[in-house]
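So this first bit is one chain, no partners, the form predicted on its own, shown in structure tokens.
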Amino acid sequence: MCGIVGYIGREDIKEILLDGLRELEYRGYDSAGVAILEDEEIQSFKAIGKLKNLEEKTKNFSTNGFGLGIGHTRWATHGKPTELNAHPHLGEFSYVVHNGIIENYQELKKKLIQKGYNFLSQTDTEVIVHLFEENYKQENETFKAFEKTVEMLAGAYAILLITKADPNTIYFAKNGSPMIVGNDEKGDIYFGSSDAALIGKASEVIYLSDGDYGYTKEGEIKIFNDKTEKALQKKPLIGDKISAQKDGYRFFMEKEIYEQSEVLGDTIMGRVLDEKIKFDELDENFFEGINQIQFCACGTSYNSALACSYLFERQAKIKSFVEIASEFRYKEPLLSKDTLFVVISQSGETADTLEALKMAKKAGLKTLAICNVDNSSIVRISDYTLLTRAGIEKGVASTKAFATQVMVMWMLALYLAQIRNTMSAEELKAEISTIRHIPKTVIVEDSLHEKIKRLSKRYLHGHGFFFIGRDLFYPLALEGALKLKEISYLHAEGYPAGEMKHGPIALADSELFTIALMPKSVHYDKIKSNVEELSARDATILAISPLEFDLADDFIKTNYSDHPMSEFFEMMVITQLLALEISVRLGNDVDMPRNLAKSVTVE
């Protein structure tokens, strides 16, 4: 998940690009860069970290008169956050910025290397600029070379390319990643990954469709699809920048639920290969001497760790323990050096988790951070880090951060299973196949969201909610209850379904709402029996399952899958949407619930 901007005109090119990147920094901030073409010469600037570092690098640079430029703010996918991996990427006489994934980049890269091209970065993006220049040598015409380049790419992409071979033109292509082109009354042309980058600049915009490609010159926009020129469908650009950042959604939380498909794709990008899991961030000997794993986290991150502890024991056959960081700090824990200490945090600044990490470091344990924010305190202190690549999460109630944490830890469990030889090649391939399908699993269908909107009006009263599940769906029940209580202010608890008869069932009556997670792939008959016990005590039941449940007062049907993680992610989305819609009906501030902060930096 990254941000792209572009500009053709006579204003201050650098400032227009930097201003656009500021509005898109929520899409990624581990590096940023710009390339500006003026008087047939290209100047490029790149910096790691937040945008202010790029601003500092370019403070003495300015433009004068007509020119064009492209810019990019990056969330690392292929390759670590370094200047070499930052965009724009350069060829001999061209520069490119790109969002998405080029699925056949390894094949293209191999052929280009054989032809003598030198690659400077670890990214998939760099193949685009070299491929374009190779095609230009053959075609001797820039647009034909770009069109041929786009035809050769497989995957998702939003691309802007500039070249000294045609110094008045920006070439663009869009497939699966967002891209908008707009113009103002003077004829200046702007590009952005969302409306936010163009508000206050462009007066009208064109929302590009998948398969669109073309070029822009001063005052001119040409769009093609399947080699046929398209009529321009311009729309007025209105609204404020905050609304634009929401991309038409009512709340950031809603937007973040919907974009989980995209960010999960970013999370697995470059890490899931055809037959194995690969983490460039980890040394091959990382797990030497490790016999058990200690997870430590707070809140949503604790729930994600608890869910994935099932996977580590099942798939990697390694002892796994999960602790709430605020308790771990004060229990005088016994720490042995054969333990890998794993901390999970969205912000990387969570105070209790940070202090627990310091304890583990002091005790000499090897440490690993799973985090969403590069250069945060937890990332800096940990021996190793796996970034979740969720992009900035503005809603206080975490959604996409939870999803990406679970995905990273699932991949890590499989990575460790490879090292420990605890899974067959066939089993590993099946897991990889499921992982690749998960981004489609979490796409929100309009019919599903509408059904949950209608259901939500029946869940605004009562004396509380039980979210119940078994196995790894118990931590998902904890997370579902946490989401609801955070933004609706209704009492909700997550329980292992088998624990109902050990006390909590005393609360069961018609005013107790039970959200039952009933996957077909995991202990279905067991949880069915537990839900029947609650129904017999007149509890109101909302069943979430691929199988119809006769005793349910309400029912949300999910897709059947023989893999529990597919069911896990689908039910995750449903519980998130349910919390959202109940909160909306209650008139609450969904993005900024009372008494809460996005990053808990005090004890």
Ligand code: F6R
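Bear in mind the structure is a predicted one, so any value in this text is a computation, not a measurement. Whichever C-alpha set is largest while still superposing within 1.5 Å between the two forms counts as the rigid core. Numbering follows the first chain given and starts at 1. Compared with the form predicted together with this ligand:
Once the rigid core is used as the reference frame, the Cα position of Gly270 differs between the two forms by less than 2 Å. Comparing the forms between the two forms, the C-alpha position of Ile128 differs by 2 angstroms or more, with the core used for superposition. Superposed on the core, the two forms differ at Met152: its CA moves 2 Å or more between the two forms.
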Given for the second form:
Amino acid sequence: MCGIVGYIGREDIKEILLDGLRELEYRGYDSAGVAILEDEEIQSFKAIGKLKNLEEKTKNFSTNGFGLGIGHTRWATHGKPTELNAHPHLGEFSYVVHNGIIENYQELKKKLIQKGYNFLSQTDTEVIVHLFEENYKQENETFKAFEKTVEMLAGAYAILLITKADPNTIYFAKNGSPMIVGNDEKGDIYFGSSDAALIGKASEVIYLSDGDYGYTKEGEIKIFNDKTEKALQKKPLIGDKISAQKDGYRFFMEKEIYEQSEVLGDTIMGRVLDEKIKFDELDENFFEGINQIQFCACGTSYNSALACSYLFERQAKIKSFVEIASEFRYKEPLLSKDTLFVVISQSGETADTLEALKMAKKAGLKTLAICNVDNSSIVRISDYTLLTRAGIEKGVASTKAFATQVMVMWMLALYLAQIRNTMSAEELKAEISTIRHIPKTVIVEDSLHEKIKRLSKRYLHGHGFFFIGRDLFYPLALEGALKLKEISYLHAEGYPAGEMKHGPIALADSELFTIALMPKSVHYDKIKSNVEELSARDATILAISPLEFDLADDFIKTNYSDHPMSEFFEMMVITQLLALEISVRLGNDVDMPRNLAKSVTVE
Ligand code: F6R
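Moving on from the form predicted on its own, kindly provide the form predicted together with this ligand as a structure.
The complete assembly is shown below, putting the previous chain first.
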């Protein structure tokens, strides 16, 4: 989730690029940079951290004639957030910015190094600019060289490239990552990763499709797909910037729920091969001598770890236990060196998790972070890190961070299963094919969202909610209840369904709302009888299941899948939407609920 901008025209190029980047900072902000081509010379500036650092660095620079430029705000996926890894990346005479992940960058890089190219960064992006220059040497024609470069890339990308070999042109390509190109009445050209960067500047825009590439000059836009020129489908650009940042959704949380399909695609990209799981970030030897895994986290991150601990035991056959970080810190835990200590954190700054990590390090344990923010305190301290690649999460109630954490840990469980030989090749292939399907599973259908909107009006009062589930669906019940509590301020508990009869069932009456997670693939009959017991005590029941359930007051039908994780992700989206819609009906501030902060850096 990086952001990119571009401009061709006669206004102050730097100001136009910085303006655009300001609007895209919500997509990532661990570093930013611009490259500006004027009078056949390219000037480039980069700075780590927020955009204001780049503003400071460029404050004495301006342009006042025709020129062009590209800019980028980064959310690290490959390589640390350093100035060298910040975009634009340079070759000998060209610069590139890129959003997405080039899956085949390692093999391209190897070939380019053999040809004598020198790489300065750890990023996948840098291959693009060297590849372009290599192709230019062969073709001696910039557009052909660019077209050939795009053909050689695998993965997701939105790319802008400028080159001294053709100083009046910006080359672009889009596949899987968003990019918009537009123009104003004067013929100035603008690029951006979302409308927000172009509003107030471009009057009409083209939303590029996957596979589109081409070039722009002053007053001219040429788009190709599969070597054929396309007609330009321009649309007027209207709207305000804040709603553009929300991509037309009412709340960031809603946008982030809808974004889960895209970010889960980013999470698995390059890590899920045809027959195996690969993490470039890890070294297999790191796991030598490890006999158990201790997960440690807070809140939603704890829930994701708890869910995945079932997978680690089942798939990698490794003993796994999960602890809430604030409890772990003070229980004087007995730690043994055959334990891998895994911390999970969206922000990477949660005080309790950070302190628990320090304790584990001090005790000499190997440590691994599952985190969304590169260069955060937790990432810096851990021996190894797997980034979740969710992009910035603005809604205080975590949604896409949870989804991507679960996905990373599921892949890690399979990675360990490979190392430990606990799964057959066939089983692994089946898992991989399910993983590949998950981004589709979490796409929100209009009909589902409408149904939940309607249902939500029946769940605004009463004396509380019980989210119940068994197995993996118990942590999902915990997470569903946490979401609802946070943004609706209604009392909700997540409970293992089989435990209800040991106490909480005493609460059951028609004012007790039960949200029952009833997957077909996991202990369906068991959970069914738990829900029947509640129904017999007149509890109001919303059943979520692929199988019709007569005793439910309300029912949301899910798709049948024989893989629990497919059912898990589908039900996850339903519980998120339910919390959202109840909160909306209650008139609460969905994105900034009372008493909560996005990152809890105090004990
Ligand atoms: C819930 C939520 C919190 C966080 C918790 C840990 O929606 O966001 O429960 O999960 O504060 O935060 P991180 O993951 O940043 O360590």
